[in-house]
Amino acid sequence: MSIFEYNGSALVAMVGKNCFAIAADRRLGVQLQTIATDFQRIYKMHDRLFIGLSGLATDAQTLYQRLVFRHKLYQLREERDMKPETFANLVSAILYEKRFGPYFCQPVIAGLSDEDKPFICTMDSIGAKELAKDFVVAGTASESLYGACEAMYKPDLEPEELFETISQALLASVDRDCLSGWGGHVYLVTPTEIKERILKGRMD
């Protein structure tokens, strides 16, 4: 078993019309044993920027703490929040810095620019970015997430339609992966509001 699969995870971010959604499962396991069913994988950097960290849970929490530290330094120095593109470059640089003993994480970054244009990207454990205009996925359920998202995604979805699409894609995918599941956690972000919802899924 790969170290990335040790705790299990499913992460997906999707773009809509001037909005985005990011969703994750809630299971924390040690291989096939479930440890917690309310684990947080998606973190808010500021009101228009979120990061999801799949992979090894301990590394994800360590990486998140480093990112919070660097983002606060940026806010103090620049007196503004970081743009999603800038933040993606920061995450990439932090991961690449540790390339010979990497953080075993695959981040998913989602944010809104100052012009309310959604930005999503994912990267591997050494910071190689993959940008997308529709959706990005990560975690042990990534293969089934690709299939579900390809089938369900349509461009320029309204916020509520986007929520429905990402939720159905996540729930359908985690049922096909025994290392992730136990419900879902969805953030829907528009220029004016953030909606956070918990999904009930199969509890097995």
Second form
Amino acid sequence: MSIFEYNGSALVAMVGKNCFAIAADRRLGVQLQTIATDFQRIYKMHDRLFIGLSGLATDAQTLYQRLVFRHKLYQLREERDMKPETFANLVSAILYEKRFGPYFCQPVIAGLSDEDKPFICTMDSIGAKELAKDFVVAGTASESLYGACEAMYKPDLEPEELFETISQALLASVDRDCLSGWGGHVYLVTPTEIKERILKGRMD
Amino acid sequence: MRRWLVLRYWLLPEPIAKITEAGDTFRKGIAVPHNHLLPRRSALPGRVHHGGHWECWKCIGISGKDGVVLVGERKVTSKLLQTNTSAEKMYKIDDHVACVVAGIMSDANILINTARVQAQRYAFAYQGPMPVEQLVQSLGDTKQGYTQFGGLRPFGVSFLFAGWDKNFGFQLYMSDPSGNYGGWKATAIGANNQAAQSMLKQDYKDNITREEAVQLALTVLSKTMDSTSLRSEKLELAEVFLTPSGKVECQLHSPESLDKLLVKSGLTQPAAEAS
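Can you swap the form predicted on its own for the form predicted together with the partner chain?
Every component of the complex follows; first up is the chain already shown.
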């Protein structure tokens, strides 16, 4: 079994019209045994920038702490928030620093630019970026997420429709994966507000 | 072993030669007493090199029971100098600490960067904000290092730090180029700080509120300035306080909110702005 599948995770981000949504499951397991059912793997960098870290939970937490460190220094020096593209480059660089002993994480980055243009991207554990216009997925449930998103996604969805789509895609996918599930955590970000919602799914 | 000794002997004379060249100001082992490193040499007390111009200014800090206030006077030395609307002397070190600089700006930038990195390192290691005194001390250690060894010049910078931490609440520190620091209820650094200090000694009362502290700082600044009118482009103001939700906040005032404050304190006339 791969170390990426040790804790189990499902992570997805979608682009709508001037908005984006990022969602993850809430399970933290050790192989097939569930340890926690309220685990957070999506982190807020600033009001319009989120990062979800799938893979090994311990690496995800350390990686997040390093990102906070770098992001905070950037904020203090530049007196502004980081652009999503810039942040993606930073994450990529930090991951590649550990090219031969990587963090066992596959990040998903989602953000809104200053012009309210949504940005989503994912990368592998050594920082190779993959940009997308529609949706990105990561984690142990990524295969089923691809299927669900391909079937359900439509471009230019309004925020509430986008929330419905991403939630249905996530819940449908985690039911097909033993290592993720136990409800979901969704962030819906528009230029004016952030909505955070917790989904109830099959709790088994 | 023998080889090593020879090498060391060969390395030593270099810095000594440099020290003698630099003259008494940079002599080995002498702590520079105050931020007069450059001023003394150029015989311009309280003047500091900045952006290609000699600038002269002062900073005041006052701590109250519900917040700390930092005020800095900025001086427009030349008509041709591009006026900078954003802060030049006030820096946020972390969410809970702000500082104001008196001294050589290029030196200060290095130290501010070190302080910010230090604060973030602490937060990374312990997942919490760095205690204010520890931050001031770590910067003092850096400064001290440059007073001890030959060949290097000390940092020509004094700081006022305003901060809050959960153990000691609101705090105000002054740190000088030798690395010495001390906690204060109210203090002033930079040009003409003697006059400001004695005014503060007279007018400061224990347990003043943040608003009163702002008033006092502005009054002292306006009375110890050479020019008659206090305007927003001539000053910078930062406050550290707790929001109603209990979160600590550093607020740097914009020129607009400074104008409002000045009108409120009766130091400028509102009519002057309208015209």
